[in-house]
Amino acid sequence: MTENKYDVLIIGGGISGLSALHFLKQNDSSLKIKLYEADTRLGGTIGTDNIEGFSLDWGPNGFLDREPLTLELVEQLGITDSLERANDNVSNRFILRAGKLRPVPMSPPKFMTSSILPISGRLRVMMEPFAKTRPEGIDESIYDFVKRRIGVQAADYLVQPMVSGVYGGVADRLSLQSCFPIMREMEDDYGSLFKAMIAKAKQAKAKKKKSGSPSGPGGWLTSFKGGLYSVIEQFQKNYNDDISCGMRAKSITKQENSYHVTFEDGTEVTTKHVILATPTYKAADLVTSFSTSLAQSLNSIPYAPISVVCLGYKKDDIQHKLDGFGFLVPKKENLKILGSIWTSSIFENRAPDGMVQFRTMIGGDGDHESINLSDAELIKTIEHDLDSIVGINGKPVLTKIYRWAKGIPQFKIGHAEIMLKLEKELKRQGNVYLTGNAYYGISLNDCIKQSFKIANQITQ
């Protein structure tokens, strides 16, 4: 069989691999590049189904528009006109406490008069400027950080649900340094989160930008008309000749000045640079032949299972007004679901007229069993929990389940040490690169930034 030779080979056709392909082409159009994807489709966890007038996202449903690089990428792809910003309902977020949805207050005065925490918890939060400093030399968990600075009740009812909603994780297992480095920097630079928020709010006001708030980081939730998969379709349209799907890599061996890659169908490829844009456990299988150290570090990054369940209902069958982004469920509320996004309340055309769409998450690192429930059991569980919160009088008119057995990478305590080992070994090997959501951040923005960095390393 004829051996193919490339300057750069990309393995993995999710947002990270596709972004790397794009930035490499932008930097140097003369490079001979090929992207191979094992599946018959591109996108990884990004996908959109259109069923009976409902638009259903498989995994992520948007990104925050605070990252200029992502917006530049969209413009370069030629789909800026397809961007869709979530409407103002996105600012109305809820947390379940004592069985009732409580609005997340957006300012200190509203926080002090809200019912999101009992008065003792609210007073403890206001004592944040007097909190103890972080012990030296430790990789502090998110939970311990929050408990130390604003108290146990805030940790249990404000931060733990946010962590499960973003990471599908458990706050006392995840590293603050790796998950939310900005929060650690705020404490180090200002000595207080309150002081840091005030300073950053002034900076944002001067620049006329949206700063972070108690409901989440700065930026506005943004997607594409019809669903997030539009960006993947545009990548394929622009670079179809450089992409091969249904091509599963089998092994990688290192040669003197190149890498030799074999595929399950017998195809063989030689390349100077290889970018692994796959989940860590798949990358580990590919690199083990030339670096057991790299494989071991990759395999030490765990994943949490997650199921995304989309349910469509008649609007008249829902008692709650659904006038917001959705809600998160603290662990102490003893429900199975992690939270639910009211997709049809924040984006246009996500449900037919007179209908609503719930996008509910279940599983995470604190619940590895839910992924094994049957479809009927999963739907029944979610119907029960949703009914207890928003009041449902009828049955869903549409159900769709997306299961991800290894859904979300977990940046647990010690993740920074794993990354140092990976970086050291990658430097020693040379010309092999890792990109994806398991390294420096799990968001779409993080993946694009990492791929941009790699493209620059290769072409400069």
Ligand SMILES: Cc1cc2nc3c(=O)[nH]c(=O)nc-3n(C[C@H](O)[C@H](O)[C@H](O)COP(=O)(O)OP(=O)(O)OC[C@H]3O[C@@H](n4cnc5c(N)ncnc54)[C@H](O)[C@@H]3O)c2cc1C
Given for the second form:
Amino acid sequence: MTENKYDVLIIGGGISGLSALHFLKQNDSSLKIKLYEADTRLGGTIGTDNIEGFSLDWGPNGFLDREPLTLELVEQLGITDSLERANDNVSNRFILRAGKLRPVPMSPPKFMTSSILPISGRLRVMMEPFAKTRPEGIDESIYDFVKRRIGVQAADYLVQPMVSGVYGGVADRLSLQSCFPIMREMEDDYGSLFKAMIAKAKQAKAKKKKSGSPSGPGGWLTSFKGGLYSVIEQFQKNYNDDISCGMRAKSITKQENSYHVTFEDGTEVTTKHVILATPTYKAADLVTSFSTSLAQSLNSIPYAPISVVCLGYKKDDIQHKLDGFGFLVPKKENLKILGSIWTSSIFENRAPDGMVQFRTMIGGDGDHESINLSDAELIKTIEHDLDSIVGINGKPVLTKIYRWAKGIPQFKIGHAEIMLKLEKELKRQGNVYLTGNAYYGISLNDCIKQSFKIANQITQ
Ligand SMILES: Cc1cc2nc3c(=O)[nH]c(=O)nc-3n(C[C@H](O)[C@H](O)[C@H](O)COP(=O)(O)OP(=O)(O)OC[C@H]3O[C@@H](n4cnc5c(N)ncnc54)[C@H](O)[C@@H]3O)c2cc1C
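Provide the structure of the form predicted together with this ligand, given the form predicted alone shown above.
Okay, now the whole complex, with that chain kicking things off.
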């Protein structure tokens, strides 16, 4: 048993824990900090495998370059040169309707002439400025919001697939306010999403004129040459002495002005501040000895299961040109898969010459069963669904499955209430902090933002 004293202890070495370590070091290099990771490797859900010339991302495959803080972090880590911007064809996205891939139109005139929705659905979208106002005092679901503003067909065919693609979620269970606060603000500030979009497009145009920035308001999908894991390797390189892997925190007890953390191997550590950068259900186990209220709130944030299934094929075996980002599948189409990303069309060197890579998602909050399928059943299901959409003549030359049983936190109706309770209890306890994708946003950008915020709170 060893006893160490730290200013700050970080538990969890995914992107959230690692970026918290980085920002703390930037703010005050004299702090005595240690990051403990349970696994023998860093990265959490971020990982890249290189198999037979295919480069396969385990979980996240990129981030949107709209968040200056993420780009600053990359710059400070010294790996800006390794950034890889998605190919230009990434704006060709597809949605399945009536069994056919329909291009997602990128402008209002294109929308009106597209086949993405039947004409009645497209006309209903145009009625958006005349939508009913939001019912007062409720945490409206994403589905209800979209149905109210642009109609049921758009909710089913445009928004539900997007929600399952990003959140692995079901649109009528998720809170608009917690998942897409910007939509709610647009409605509040402009009374209409259309008016807000026009105003924002004008602002963006003016800004672009000033800065010459290439990224649109939504940002551009970006990764690193060779896959997303490069960023984790760089954290490891820069902060090796401050990190211990293979160290699972077992319990935390609160003392008068400090926290005492015990690890599975018997190591004991005392720290003034403790940052929990683990999934919520792991953080709940750790805090339960000093705050059952905190543990309860943490346990009330549910997760959806998701499997990422990477399949490699000979290019000649695929009938579709795969000229774009990939496609999403609305629930109404009655297929098992949520969507598929054409990884080798998006980034360079993700498949050997003459081969392609599909990265297909299956599961989500609407399907808690697929995660339990055997490897053979999963692959068969995906081959069947992909074949019906893009036409496949041969068998995959490579298959790799990444299962995430508790994959993506769900910001359900009432999430904002949970967060208020959590914040109140954190304040009452003092010197314990939460970061990760389960609180204010699920993306890598959101994780980094949350870690930046708490690093500043600690060093202010
Ligand atoms: C399949 C999938 C695809 C995604 N795709 C994208 C994407 O393309 N773009 C995007 O922006 N976001 C994406 N996300 C969301 C988000 O980016 C990731 O969830 C993000 O990597 C989460 O990072 P994290 O550090 O908060 O948590 P994690 O990556 O889960 O890391 C938590 C770490 O804590 C460790 N830990 C747990 N318990 C203990 C303990 N007791 N002691 C010590 N350590 C412990 C774990 O081992 C783990 O390493 C995706 C998520 C999933 C699951």
